[in-house]
Amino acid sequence: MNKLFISNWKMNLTLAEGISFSNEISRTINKSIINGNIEIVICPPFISIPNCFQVLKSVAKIGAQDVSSMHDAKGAYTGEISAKMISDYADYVIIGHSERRINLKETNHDVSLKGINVIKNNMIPILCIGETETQRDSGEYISVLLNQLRESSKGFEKNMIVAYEPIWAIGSGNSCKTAQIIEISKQVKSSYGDETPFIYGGSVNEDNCKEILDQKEIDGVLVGSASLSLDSFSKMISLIDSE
């Protein structure tokens, strides 16, 4: 399978910067000879996704960063976005993201309600898990991890990629060691097969992404910061088309 390289721009650029941003990632991308082994997906914004898709839709796929778990439609629900809403242009969503787990109190079962509902528009859930510092020191993070996402897949366990996001690296700069990915990919595929994609995201730059990607049980990378100066993303890109 390609490789993946998701960009997730969380709140950041307003709906003029994130259009004249694409038209800088869609002209380095057409620069570039890319050979086929990567599949590049951009997460803007929601006010952003339809504008995005138009200007991007030659060179990479659109995700959202989220969806409601209320509806996989419409209804009453005010301040929502439902999956039906942005399958015309996403063919994936990230769910489950820490920061939201975190700041907006998301539970496993939430997130489980909304893979349901991505699943049903025909898009496919990128599912974050990922362990607090304490669970990791403490030895527990293996549980903690599979038990997240079992909770948190219920309804669509093989139709998801997994993405592992540990909590102490996502924006620290300090990134996973590439041995302790594999052992979370290993235990990932061991449960729910080797077919389930397996992404890594925390803290991914120029420096890493190549090495990351260059293990066979890692399937691609979920971006941050990184993805966001437009050096950066061709540096990964030209990197990891390098081979």
Ligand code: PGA
The other form holds:
Amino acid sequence: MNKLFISNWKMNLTLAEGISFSNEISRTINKSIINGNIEIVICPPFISIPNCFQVLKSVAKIGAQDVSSMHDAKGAYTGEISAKMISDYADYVIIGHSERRINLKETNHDVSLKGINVIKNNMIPILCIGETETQRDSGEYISVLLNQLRESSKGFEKNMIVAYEPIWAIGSGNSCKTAQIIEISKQVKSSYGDETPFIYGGSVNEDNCKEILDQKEIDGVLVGSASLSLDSFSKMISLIDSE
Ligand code: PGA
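The form predicted on its own done, now the form predicted in complex with the ligand:
First the chain shown before, then all remaining chains and molecules of the complex.
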């Protein structure tokens, strides 16, 4: 499987800024001679997806940052965006990000409904799991993570990318150590099969992305803030490029 480089813009960039950044990303990727082993996925806010798709379609895939759990296609659900609507543009959908679990009180059950809607529309769910610092320090993190994964992936266990995103590592500048990521990958792959893609997110940047991507147990990275700066995005791509 290709290694994945997934850029999560979160709630950043207006439509105009997103289009302009997409043009720069496209130029950067075009300049690099990325060997065929990397798939780049850009996840803009919903409002920018159609335009960014047009700019990026020859160099990258599109991912959505969320999707409705209510119905996979349509209905009276004010403010929701369905998997069917997204599927005109996106190949991937991030679900269960800790920022949504914490701020919007999303449950494992909600996440599982979202994943089912995603696969019904022929996209791939990127299912995020992660432990708090307290859970890691107490030593219970592996059971916390496996429980979260089991409950959130009901109905699409054979058809997902697992994104390990420790809550303490996201946006903190304090990335998980490579050996710690590998420990979780082994746990996930031994429960769900070696073929289940396992990626890592949480303060990935130009200093650590190559080392993480070089590990055979890690199938990709999910990058937030470092992927929003053209300078660090370009540096990460050129490191991948020099594989
Ligand atoms: P970060 O975010 O790279 O800014 O830590 C990663 C994520 O939340 O997906």
